[in-house]
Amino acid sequence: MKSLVTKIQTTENYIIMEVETEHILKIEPGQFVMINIKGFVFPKPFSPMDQKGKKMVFLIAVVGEMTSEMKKLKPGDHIEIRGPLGTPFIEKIDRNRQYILIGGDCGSAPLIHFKNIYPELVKKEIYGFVTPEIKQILTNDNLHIDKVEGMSPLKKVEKFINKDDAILICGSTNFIKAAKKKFKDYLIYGSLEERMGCGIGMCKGCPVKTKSGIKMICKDGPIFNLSEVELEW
């Protein structure tokens, strides 16, 4: 679907882009849409930050040449959006529980759309980044600053967790391996970053090893019961 890019902020580092679709997708926190812009082949996944009617809001870390590329792009320019796709957190949690949301990085977006629908599943929030520049284009009470506060989001959860709570988490695998590690006697819930080439499950490029066999991150996710996956096969 041809969308258009209606507002976009950089950073060095980071973009912040609103984007109007054709029609409306109705998308959930964790579901993610394929994203294209002229001169690339295969898109890549985003999961929206915010979404209401037509507009679609991202948080994007500029890692590669397309985010590169992406930097650049102006109110007015069109880019391809596929989706929705995936299964959303709402569809996989234990709805009886609240959850203290744990962001790394970018791996942040699907968390604040969480919270902005179900609030009352939500008991605690930290979005973790390394340095104070996020700040030049994002506004959130629980934003963390490695550099500032001279630890870890990891490290402060640790500080103030309760036996009894339970987690939601997105990020880089690697944040995620190390959050399966510390907090390994409680219940968490992990959105699974990969490089898709389809996103529905069609071309295999994202499989990941669980109890119950090799599932597709893309189809079968990205949300997880961390306890069912194997993360460092």
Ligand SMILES: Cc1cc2nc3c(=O)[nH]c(=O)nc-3n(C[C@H](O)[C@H](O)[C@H](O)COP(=O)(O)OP(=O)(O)OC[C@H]3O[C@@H](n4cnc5c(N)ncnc54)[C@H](O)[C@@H]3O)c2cc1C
Contents of the next structure:
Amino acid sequence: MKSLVTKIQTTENYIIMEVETEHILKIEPGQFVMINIKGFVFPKPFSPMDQKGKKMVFLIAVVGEMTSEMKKLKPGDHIEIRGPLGTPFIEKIDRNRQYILIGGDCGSAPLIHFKNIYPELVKKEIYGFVTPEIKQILTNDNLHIDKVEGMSPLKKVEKFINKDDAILICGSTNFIKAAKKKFKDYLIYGSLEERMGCGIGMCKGCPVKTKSGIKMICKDGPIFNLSEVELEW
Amino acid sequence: MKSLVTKIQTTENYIIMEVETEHILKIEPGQFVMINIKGFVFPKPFSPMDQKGKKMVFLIAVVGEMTSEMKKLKPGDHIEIRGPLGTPFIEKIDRNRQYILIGGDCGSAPLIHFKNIYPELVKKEIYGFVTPEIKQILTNDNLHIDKVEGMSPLKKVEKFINKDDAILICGSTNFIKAAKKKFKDYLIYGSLEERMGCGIGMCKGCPVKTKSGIKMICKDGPIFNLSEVELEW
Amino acid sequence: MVNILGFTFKNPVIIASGPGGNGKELSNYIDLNRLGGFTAKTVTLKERPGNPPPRIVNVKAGIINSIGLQNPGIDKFIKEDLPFLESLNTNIILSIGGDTKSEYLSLIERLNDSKAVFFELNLSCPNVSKHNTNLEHDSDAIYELVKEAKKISKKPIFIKLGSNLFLEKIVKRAIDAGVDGVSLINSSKGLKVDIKKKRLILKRGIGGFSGPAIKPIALAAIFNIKRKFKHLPIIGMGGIFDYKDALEFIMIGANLIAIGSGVMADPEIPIKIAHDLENYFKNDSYEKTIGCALEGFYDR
Amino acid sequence: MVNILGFTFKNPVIIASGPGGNGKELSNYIDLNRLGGFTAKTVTLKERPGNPPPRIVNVKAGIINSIGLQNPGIDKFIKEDLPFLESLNTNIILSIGGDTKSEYLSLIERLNDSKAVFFELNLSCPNVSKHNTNLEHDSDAIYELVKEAKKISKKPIFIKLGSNLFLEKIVKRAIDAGVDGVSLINSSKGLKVDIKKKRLILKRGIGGFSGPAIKPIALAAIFNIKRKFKHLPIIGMGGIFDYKDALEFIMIGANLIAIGSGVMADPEIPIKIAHDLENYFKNDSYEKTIGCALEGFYDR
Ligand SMILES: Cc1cc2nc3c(=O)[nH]c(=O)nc-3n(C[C@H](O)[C@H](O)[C@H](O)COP(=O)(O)OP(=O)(O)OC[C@H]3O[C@@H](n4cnc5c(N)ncnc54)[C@H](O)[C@@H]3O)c2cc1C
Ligand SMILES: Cc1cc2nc3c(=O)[nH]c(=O)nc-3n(C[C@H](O)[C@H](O)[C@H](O)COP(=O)(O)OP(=O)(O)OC[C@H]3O[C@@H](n4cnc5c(N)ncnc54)[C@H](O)[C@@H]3O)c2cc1C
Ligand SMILES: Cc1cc2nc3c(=O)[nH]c(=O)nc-3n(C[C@H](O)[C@H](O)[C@H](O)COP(=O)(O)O)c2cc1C
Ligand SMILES: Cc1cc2nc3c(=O)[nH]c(=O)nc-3n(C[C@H](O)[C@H](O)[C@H](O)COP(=O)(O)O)c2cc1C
Ligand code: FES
Ligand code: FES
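Return one more block: the form predicted together with the ligand, after the form predicted alone shown previously.
The complete assembly is shown below, putting the previous chain first.
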């Protein structure tokens, strides 16, 4: 869907981008969209941090080719958005629990969205970034800066987590692996990342091993109960 | 050289684009530049219609992939310009003659430039376009519209040319072939077109057969005395 | 309408094997019945888990995949995927892959009575090791395989090949063995290095390179085959993303054109192409357009 | 500084044969002495006029050329081009092409006493017919050619090949015959159709496809050779447009990297790459970077 960039704020390594979609594109927290920009043939997956009406907000880490080009976008530029894709958090998690939300870097985006829509399911939030750079563009009371705190967000959570707490985590595969190990006795849902092709489950490009066979992160996930997935191949 | 689009006027099939180059890039009439725009890897050749200081003006026919993208450029966009390339008309032509300038479509651009700089060498001008569309953006007293006049510019020239007139012509290869045939008894210089790679004579991408062997249009031309070239292979 | 080997296609646009899966997901986005046909994802005798991730690498104007023929195996395919495909009102092509000749033959036997119109033998998967659906280095083996496949198959047989130096020779042998058509081209071998991590991105190093970047290579391969074997039916593919790309393939000699990575970039591409081609062929004969760019070709 | 076969290169950046001509034009734009080396345009025994125009076709992320080895022939080359090349303070590589083995051998004899560091035998020009600098289909012929060339040559011999299915086999035979290194890859075969005019754009149909689009193919080819023949010197090329591209080639195993179409897009690219690589290698060892992406590679 043709979409208009309406506002863009950048730091060296981060972007917050607001876009207006042509029609309303309702996104549940945890779902994602495929974004494409001029000069690229294949789109890439991003989870919005917010969506209301035709407005959608993204929090993007500048890590490679497309995200570097995104940094150069200006209000008035057009981008292509396809979605919503993937399963909403709410359809997979146990709704009778309250969650500690743990975001790893831009993995925080869908969790911030989740908190907005389902505040009653959230017990605590912690959005981890390595340096304070993000504060130049993102205001949120629950930012955790590793370099300031002297520890990772997982370490911090360890300090206050209670026996029957549940976790909803989103971040890089390594971050999620670490969390799975550290919190192996807890109910923990993780939103997984993988390089994607189609985003709709048909190309078999984004596999994850689960107890019931190989699943596609884009279609069967991105959220999984971590006890059901095997993150090593 | 990084250059800024400062003004752009378009019709369905034509563009007049003004750009400001980063530094002054002095172009003699007949010389060309290689232009590249976002999304393309290899640049393409265009002859300015005017150049003063850092300002350069192009008259462009929308015929294919790059020119279609050029049509979408907006003031404030950046393009890449490399040049000046090729031999100025003035270095090859007989300066003791006066010329009838014959432009075929956007081949008119360097001739209009020539007239600006060397009015004393011009006897008459005729800039041929098939339809009146060009008049929406280009004002010039010597536009010849085939569909209005009911004949090609060559036919028109035939009517008024004198025995000792000389011709300077620029346009498609077919146009130049036709002129060469029609005016075979005249001194006629033609600025040739060919698909180009490097634009500087090294890749051997733009050959023309001449009496002294195969020459490169980009470096040895684009202007040639038509009696010296063989336009068929 | 396209006629090929006695079958009628609504239009020349089909889905290539792989990127579109077995149609269920894609059918949530587009009406597959609007297309000329659908090629199922290559199926093997036994289930294959596919390669470890990452499986997708983005490169300029293309994508490198390392799916590794993940598929449920023939039993599950017949139970879970074939009925859906057979329920479609479009022509189905079944792509099969095997480690040995007898695996291909078993697959043909298992699928012989399906509603599919053709078999496509995948001989050129870049994502599996030699002898695993990767026979193209061996024209003798291809000859033998095609010959025996033709004996038992109730459907016309296409072989799917990549672009390679000996394509003409391979195709010649396959024709001698009775092949009915060729599908050109499979993804090419491609690789990308992660220069930050100083390592190969794909665990196998090499993957299958597809998308707009390979279009000139696909067209060159089809050109070479078409000018030698004028009457051999060709399914053309490789970087077809719009109707202009499709026209290039048709004019160079493809009877049908298949969309692979295009459906990954945008699932609606096949419908757009079908629509745009329909408009184009209001004024032009499809039959006469096939291979028209080769007429008067000056071969030296 | 790069050491290869006893020669020292200022940096790993060289110009590939062809797009940069014989250096005179390019030297008006950049200081060639800043580069590690310069490969001259392939020279043949007799003058070649090249193919009829058009010779350049733009495609997505690449270019298709049909130059057809236009060159002045060896006599004129020695008189008019070699002195300029020899006057440069950089390593010269001489690329030679022939219709027959004896033509290659004559060329070596004619150029044996030049100041060039290596010979590069062009065996893979896509723009000429079989047996014209296009031997790559025939590994026996390559074996014979290399064997005899090695007997008479006073300089190390590289062979230049395209990406192809039998690359490993060809290189293995060439190594048996004593080859000193390989240059990978030549342009690939590509084609474009003019859909408005319904005809092939190039008069030969097929041309040589180069630029960023072929980079993944080049890297895959080099990977296949490097992992089999760890110590064989490799000149890597194919779509190198910036230092990141260059690093991919170095990490996959190229000892030197060559810029082809890049100089056509922008003559300053080689200098920029040399500069950026110098910065990069302030912190990293060049020797250790060559092929580093293959370490721990899990081949299955
Ligand atoms: C469901 C989902 C939601 C996502 N939401 C966000 C988001 O809200 N904000 C955000 O910044 N990023 C998000 N990502 C990650 C984002 O897709 C990648 O960072 C992006 O594709 C990188 O593109 P690039 O061209 O800049 O990087 P490339 O040049 O392709 O690669 C640079 C680096 O990024 C890594 N990378 C590439 N693709 C992915 C991927 N799909 N997932 C994770 N890492 C990748 C590579 O391993 C490489 O190290 C999400 C990913 C998924 C799967
Ligand atoms: C020295 C020189 C000066 C030029 N000056 C101008 C100018 O001032 N204004 C202008 O509009 N055009 C000019 N041209 C032509 C211009 O370069 C082409 O029209 C342009 O490259 C087409 O790009 P494209 O991507 O839109 O077309 P493509 O998609 O590449 O091709 C579309 C059509 O244009 C033709 N074409 C492609 N390249 C060239 C070329 N280099 N020369 C001629 N025809 C070509 C093709 O044959 C094809 O039919 C000049 C060409 C040369 C050689
Ligand atoms: C993700 C992916 C999976 C593929 N799987 C198969 C397959 O299972 N069988 C097959 O014959 N080809 C497979 N292919 C190759 C495509 O069918 C097609 O031949 C190739 O990608 C070139 O076309 P394209 O550029 O339109 O993608 C696959 C390609 C991709 C990108
Ligand atoms: C215009 C042009 C001319 C070329 N001429 C030659 C040649 O004479 N000899 C040769 O070995 N390779 C020739 N090549 C191939 C290049 O040297 C190089 O191998 C190929 O283009 C891939 O590299 P690139 O993508 O950097 O261009 C030529 C390539 C181009 C684009
Ligand atoms: S990206 Fe295609 S299956 Fe997930
Ligand atoms: S364009 Fe390269 S020689 Fe003219």
